[in-house]
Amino acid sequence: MPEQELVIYNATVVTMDADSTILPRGYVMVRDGGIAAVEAGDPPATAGGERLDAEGGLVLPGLINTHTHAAMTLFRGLADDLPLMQWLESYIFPAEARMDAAFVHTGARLACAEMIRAGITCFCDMYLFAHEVARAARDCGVRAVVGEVLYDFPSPNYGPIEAGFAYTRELIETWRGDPLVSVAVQPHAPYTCRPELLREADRIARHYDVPLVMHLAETDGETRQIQERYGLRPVAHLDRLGLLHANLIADHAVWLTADEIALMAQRGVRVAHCVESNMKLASGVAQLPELLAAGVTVGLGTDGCASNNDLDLFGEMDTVAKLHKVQRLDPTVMDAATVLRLATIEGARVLGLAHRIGSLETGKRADLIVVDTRQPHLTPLYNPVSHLVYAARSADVRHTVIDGRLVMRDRRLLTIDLASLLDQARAKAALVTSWVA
């Protein structure tokens, strides 16, 4: 079978490698889904396959969304401006109880369409009917780490938790070896999961050598609840259970003390930082500079569209830089180079995928995007990294490549019939309206 080649040229290449190399005029050669070359200058005339002129734009690794609930695109705007527990218990959990596999599949495809157009090439998803999220990601050509949410009360997908464990094992075994989809074990949170559930989830994750993902210390109320219930704050609670280790990805991690941050760093815990969701739900401001200073690996996440309300990591980058600057009254905090790394190579490290994606280097998989800089808000361009964090928008993503495959060209989705998908999403929204009436 002949090798499939794609060459993206006439670009400023922002590699995100260990040296933060930027090639002011360069090209990326893709062969059979992998990066065959990243070089300065023009590609050799003998280079075969498809040639894509970036027309002076920026080529960089695809952005990595380390935490979301993809199918919640169908709950976007359903119940805004409410406290987290009221939002969950009065709106989200009751609506989710009425969902089925087809609902989740449509919502996940809608999320994939939004993420491809926003330059997100990989996402970590915690939700119900996880097989449908995996199928949607695969069919749309998006890289994903998926997991079935586990909690104490019966699930509308699997029912009792014993069936949830069986579903999780079957999910792992079904998708093992898939080029785009991998699986994590994902108990919801310490406040919705008994210690026995958390221990069993961890045993499954260890057995299959896959990540363990959960919400942790997201709100002050949650932190106090765990302390009242178990006599310990959430981090210490997990540590006593033996779950505070290098396989754990902690989502949000807002309410942390200095000692807890030090312990998480010592244990190798990774964090998905969801700044806009934390702001919108008034959960608090995570100690991000302190986490990074302690050596904790951190990536950026959007959370779900019901609590953000979009899947836009360009917006997240801009917000995460500015929020921490103003909170500390220090304009040097969370500089653009650091923030861009959180959205790319550090996000890959959070998900355990840095050996495959997150930077443009020979031998890695070709997950990359082209940002069109021929825009008033991106002209002139003195510093590509600064522009990507403070000025670029998701709508500036012109082409998206995942695993060497063009999934968007000139803003047109190539793996999704968008008009048909939007019709399907509107039909599902009509159901949601009837559920919460």
The other form holds:
There are 2 protein chains.
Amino acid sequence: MPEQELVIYNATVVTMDADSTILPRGYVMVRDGGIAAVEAGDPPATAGGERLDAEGGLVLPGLINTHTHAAMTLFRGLADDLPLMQWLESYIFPAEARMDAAFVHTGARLACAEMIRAGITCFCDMYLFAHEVARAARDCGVRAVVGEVLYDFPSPNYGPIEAGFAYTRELIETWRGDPLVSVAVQPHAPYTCRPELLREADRIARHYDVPLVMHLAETDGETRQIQERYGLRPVAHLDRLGLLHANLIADHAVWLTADEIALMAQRGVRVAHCVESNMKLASGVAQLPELLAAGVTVGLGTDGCASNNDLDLFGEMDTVAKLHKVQRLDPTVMDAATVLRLATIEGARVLGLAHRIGSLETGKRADLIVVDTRQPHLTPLYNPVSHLVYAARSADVRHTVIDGRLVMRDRRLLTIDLASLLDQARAKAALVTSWVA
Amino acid sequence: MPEQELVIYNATVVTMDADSTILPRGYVMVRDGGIAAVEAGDPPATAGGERLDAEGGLVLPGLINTHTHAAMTLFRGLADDLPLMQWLESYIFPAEARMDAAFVHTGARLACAEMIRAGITCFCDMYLFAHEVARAARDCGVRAVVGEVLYDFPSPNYGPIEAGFAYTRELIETWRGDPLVSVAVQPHAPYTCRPELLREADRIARHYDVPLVMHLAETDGETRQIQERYGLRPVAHLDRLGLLHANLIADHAVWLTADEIALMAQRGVRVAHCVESNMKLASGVAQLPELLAAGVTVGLGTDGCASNNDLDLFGEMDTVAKLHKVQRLDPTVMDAATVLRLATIEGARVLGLAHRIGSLETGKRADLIVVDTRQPHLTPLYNPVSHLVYAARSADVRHTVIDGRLVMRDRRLLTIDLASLLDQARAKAALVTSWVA
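Having displayed the form predicted alone, please output the structure of the form predicted in complex with a further copy of the same chain.
Whole complex next, starting from this chain.
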């Protein structure tokens, strides 16, 4: 049972509510995992439970990572700066072919440790052995949307695709009603999934009323490949299959025409924008301002650590704000307030969780972080939103609360034995080294 | 008098020498401010003085910030996401018109605190009241190349340009022979400095044999303005004035033709590449791979905090590696090893200090940092160079040593009373708020 009551006071409260309200000195009261009050001033002296003095820091909703492959923490820095196919074929595929459930469990826990320390309180994961990702998230106390990656070739986890569908159904049924973990159906991408696979995945998602998540239009090469194979670009291909609907979360969505953006907006497709991965893999620059102008709901994602190489939405925010400015030589695009919304409330919308998380409002679940502003690089403080996007770093996150539970206090992880976890990660890395040798 | 001896052991030593030697387990011995030994294995038990156990972390040369305006820390987050002229005319110019020596001293000390904590051991600064920047650097124990910014209009510091030349001469003479601080002559840019000013600045630099530092070709607008005024693009304009020589350090150098790059290489002009500033101000993307291919010596710079908004070369390295990849859709450009060289030994070359700093080699001054790798986001560790560029953050810097002196130990600043400095910074910020109201 988590603490019944927790109050965080002496804070600048960045609510991310519809009016982007900021309380220059206020408090947040947490009761039974939910937000009981968000108020200006000091809390009543009678407020029970645990009291956390933010010491003038910022309190804001936990950041939401709308796309990652958590267990790939174990591949971070294994190989970089290579052409995509060489990187996949010489390193990632051989390693993934050998991995097992225990490997994914360790990698996902390592990711949870990193995310809690970076102020990420919710992530959407696509990977193999998704049950293990779910268990890792639950054990670490991190909110997650997980899904087993589905594709045409045999999987190191489930084997043939029929077993993948069965695994997915069982995953959904197992985790139904869990306070932290939910499940999505996650076919990999149009270029790795035949139309029949995609249709069946969509049927399962509809049957269980869970999101459908897919990589979409990540590279120009993929776009051309789909066009050659099906005579249509990826978005039109999905549309013909009946998959371009409001239940679809499209990861990356880099290579889009204006018409495709308009169609995605019309259909209510949501997008996970993974700017640093797109840069490092040289995939391309997504048309983020156009997506937003068209009314598409967009959140931010880190992608996996093999292609980024971190799980750090403070870094992503900074890069999102800067890249799109230089891309169009206009310093006014992707202003800090817009970017901070993408990392919080809009991320919640992407995952279909905005009724529960994404802002500090009474009645929502208590997923929140405290940022320590008593730092040279955050002093003076003219504008909290500017600092959060352009100057704060993940290491400035002092406390992390998820579903009302304090999972990090003064940068000490409370749900993870870090030293032991790092030892386990090193042991798994020794395996990886032997696999790719 | 600094400690006579200091040995850092149990470290992976990333030397950045000509062979990019990495010692998987080694030590660095420091004596009288210089590097006495860089060796594999453990130090002799007889090694005297202070012994620092790096606990398996990375030891590398301190990072070198080749272009900043340190005191602008006090303007960080004051205004963002605005068109350049509105930002300058409504915020920066009014504030700078009112500032004084004490303001610059506080801002520069705040910058030193941030840089020491970010593993930056040397910076090249262009600003007003440069004596104060020099004093701040000396007092904080940070290596610096400072210079008074010179331009056609009256300066809030020295008044008319003749006084600016006198101030610069006196600056050079005052700091000559200082172990940490040296001086450069720093005309602002071709568009803010008449030809006579530039020629006189160059004469002073030659007379005293100090570098000439200037913003060059930062924006397309500047390039067109110079062309309209002088009938030549900025590089050709400087060439006609006789200023395009091996003593020139060009800040930014974004808008260049292939011929201009070749000419700069031929003349030995050095470049401070400020990628995040160029992105946030939407100046453009410098042709960094082409500059390097042509043989131009390039280092990295943060620029000032009003346009970045931090002094963090770990962030700059990550962005440099990623931006140029996506810019040309090639994941192999600006690999991690190349980028780490820019932030260390190449930065030293840019500042003309490579005989003294930039690598861990016997006989050089002991400017070095220890990065703590016992972190979720740095575990496992396959490749130290990959982690330093793509995953490590400034907060992972545990110890900082400059000229043999430990200026940060376990993230505690040893040369700065941080709480008092942050209070002073807040007081200056209150002034700024009143100035721009």
